[in-house]
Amino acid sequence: MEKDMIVRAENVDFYYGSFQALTDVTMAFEKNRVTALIGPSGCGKSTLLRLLNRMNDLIDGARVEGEILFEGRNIYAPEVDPVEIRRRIGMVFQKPNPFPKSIFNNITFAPRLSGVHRKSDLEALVEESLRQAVLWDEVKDILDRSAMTLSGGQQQRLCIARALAMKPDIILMDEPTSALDPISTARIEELIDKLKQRYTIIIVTHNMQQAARVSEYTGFFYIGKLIEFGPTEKIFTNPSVKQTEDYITGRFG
């Protein structure tokens, strides 16, 4: 019996206009696990991440071939609503990007759009999301303050809480700590470890030590191709492909 795979990419090619950014990528992501995507800049990691929740739809001239199956259904099928996909597959970006609103309104913005209006429901959602993002104790007395007054690390945890408020199944993280100091980075890494009990997490990172620390599985990309994919420990200690070994040991990339 195959393990519980929540998302799989099957023979995915992706183009920005005439430029092919991904070539024949096939990989599956296991539920309630952290998968890291590593590789040099411009190798297709973030492109794949954005394909998983149809963020690339927003780019003119973008074209995907192959299938991305979420719970067995191709998310690029014509009848699939991209808004619903983005609700169930949340995203946290490289730079913290809180809305210029209060902490409370940052978290309730999307739930309100999707029909949650009762004050008690919104308050409960805010507390639950902030607790899950390990931010509640720091902000519970300043929920009406602008999110822009928080530190960078707090802003990034707020963005994670904002993604959690939509009750997603999967959280995509695109280099979520690259703009943060080491202490904030450690906090986010601890948070990732807690969140995987309830969510599937896919993280793009340039930091190989981070990939080794937080993930169970790692995929190594190079020039738009998935070179190797497997358990993180194996990828880092006994890779099957010389190119992977050269990248991990710093011989290129």
Given for the second form:
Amino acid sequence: MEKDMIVRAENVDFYYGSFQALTDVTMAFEKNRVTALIGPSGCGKSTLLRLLNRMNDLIDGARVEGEILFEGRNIYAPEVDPVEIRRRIGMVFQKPNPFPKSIFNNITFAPRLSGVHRKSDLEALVEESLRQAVLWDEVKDILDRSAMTLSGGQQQRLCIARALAMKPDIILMDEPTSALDPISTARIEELIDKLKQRYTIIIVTHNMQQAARVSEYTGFFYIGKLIEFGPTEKIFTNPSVKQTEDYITGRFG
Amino acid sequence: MTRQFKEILIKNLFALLAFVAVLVLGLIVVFLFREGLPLFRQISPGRFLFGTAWYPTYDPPEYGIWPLIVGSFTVTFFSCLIAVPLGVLSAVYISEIAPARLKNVLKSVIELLAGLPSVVLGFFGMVVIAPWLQETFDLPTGLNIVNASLMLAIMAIPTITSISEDALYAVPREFKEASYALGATKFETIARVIIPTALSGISTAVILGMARALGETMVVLMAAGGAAAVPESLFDSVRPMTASIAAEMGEAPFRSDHYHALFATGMVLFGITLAFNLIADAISNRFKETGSGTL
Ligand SMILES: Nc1ncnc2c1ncn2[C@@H]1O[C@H](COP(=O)(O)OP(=O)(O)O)[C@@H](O)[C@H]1O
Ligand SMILES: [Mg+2]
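Alright, leaving the form predicted on its own aside, put up the form predicted in complex with its partner chain.
Full complex below, order starting with the chain above.
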């Protein structure tokens, strides 16, 4: 593996209190590629995703062992500021969650936190982010309107734009289309395809076709363990583990 | 008895009970106005509201409630100056910052505070705060605006805290997660996401707390000193409308002008409290649309 790996998980165990949600997960994510995490509900996909930007810190009693290396540095080292990590690793959630603020203020939330205050800078960022998220043409005249008035699909693209405005290196997506209709889903998938030129994307999905369509690598999880990890094509056409095959052919899960 | 008949019976029973409750309240309002309005055969509403002399037992009597209105608003204002920041910040602390165990303790303490009888607070103001104020600041009396405002603040804090806390608690988890995921610290999340989202509820809490302070009688009767004059300093005594009504109703001859004047004061109080409640309603309706979007 001489490729450019931006994040590595090394022997990661994760516990919610006394419940072990991940067991000995070791995997690496290649830069500017889409990696999909699949597996039945409750197998720990979201847990792993949230480990990568330290969102699990917010849960009482959560504990991680092993190392998550982001550009070679362990993000769980004591001197690392989780806020710094989250600014470089953006996240899009299952349910679109724009703030009950205007579209403009949603996008400028993160830039303002990091000290961008000049109106012209903010405006430029808003346009750039919305264009990247292919939402600009739909909302350019209603930037002052509440984000709550947008459709679900638009809200999710807004959430993507909001994460992009932070200029992250990685975007984590946790089942970003599971609450959306097929047309909105298709648009988000196109968007992911476009975004991978500039960002590393790690996406959790329930939808096998989606994983096959959008990702270069796929990891299959089962009860907290990484069962198989490799190029998406291989996982879907010629998996080497029986459990993987059973899952992707729909025999369980 | 068929099921359908039962349903109809239950429905009508509830309707009847609701109707009785509303009717009783309505009759009280009617009574208030019937006993209050006759005053205006004697003096004009303008002189009543803005007259600066309240000498109901002099000859000739003066029924100007301006000093009482000013008294009510002064103690309400200063109590809110204390109670709003304390109440809102404790709500923020309880709902967002305190560890789970402390949270429950604090909630119980606030509930306890809410259950404190106002006469106890008034008494406390009278026998503890008043002498202390009098000595420390070398005043003729410790029963004054400061004392009454402090006691009223203690009354208003539980209202403000518990309603604000409900509002903060209702802020969807998704908003907080979004904020943290965008690199906000806990403090930034509270200041930029949680409080703004809960703002309508917090405003409602503040207004209801104010209404509570404005309508409170026992505390101001005991701790405000009772001087029916427009105050000039924080250490002056005042006579809020509620205190005036409570103190004088017993001695005002039935259907005398004084009696009508007290009821008319009640009308004014009713009007102001009603306005507060309407404002609180309007604010909480205005932001109803928030919450996560439709799919
Ligand atoms: N906050 C939490 N506290 C305790 N257990 C949790 C928590 N979140 C998830 N879990 C448990 O951890 C396991 C993995 O959950 P999750 O990562 O959400 O699964 P997935 O996203 O693959 O459906 C599940 O058994 C779930 O019940
Ligand atoms: Mg999940």
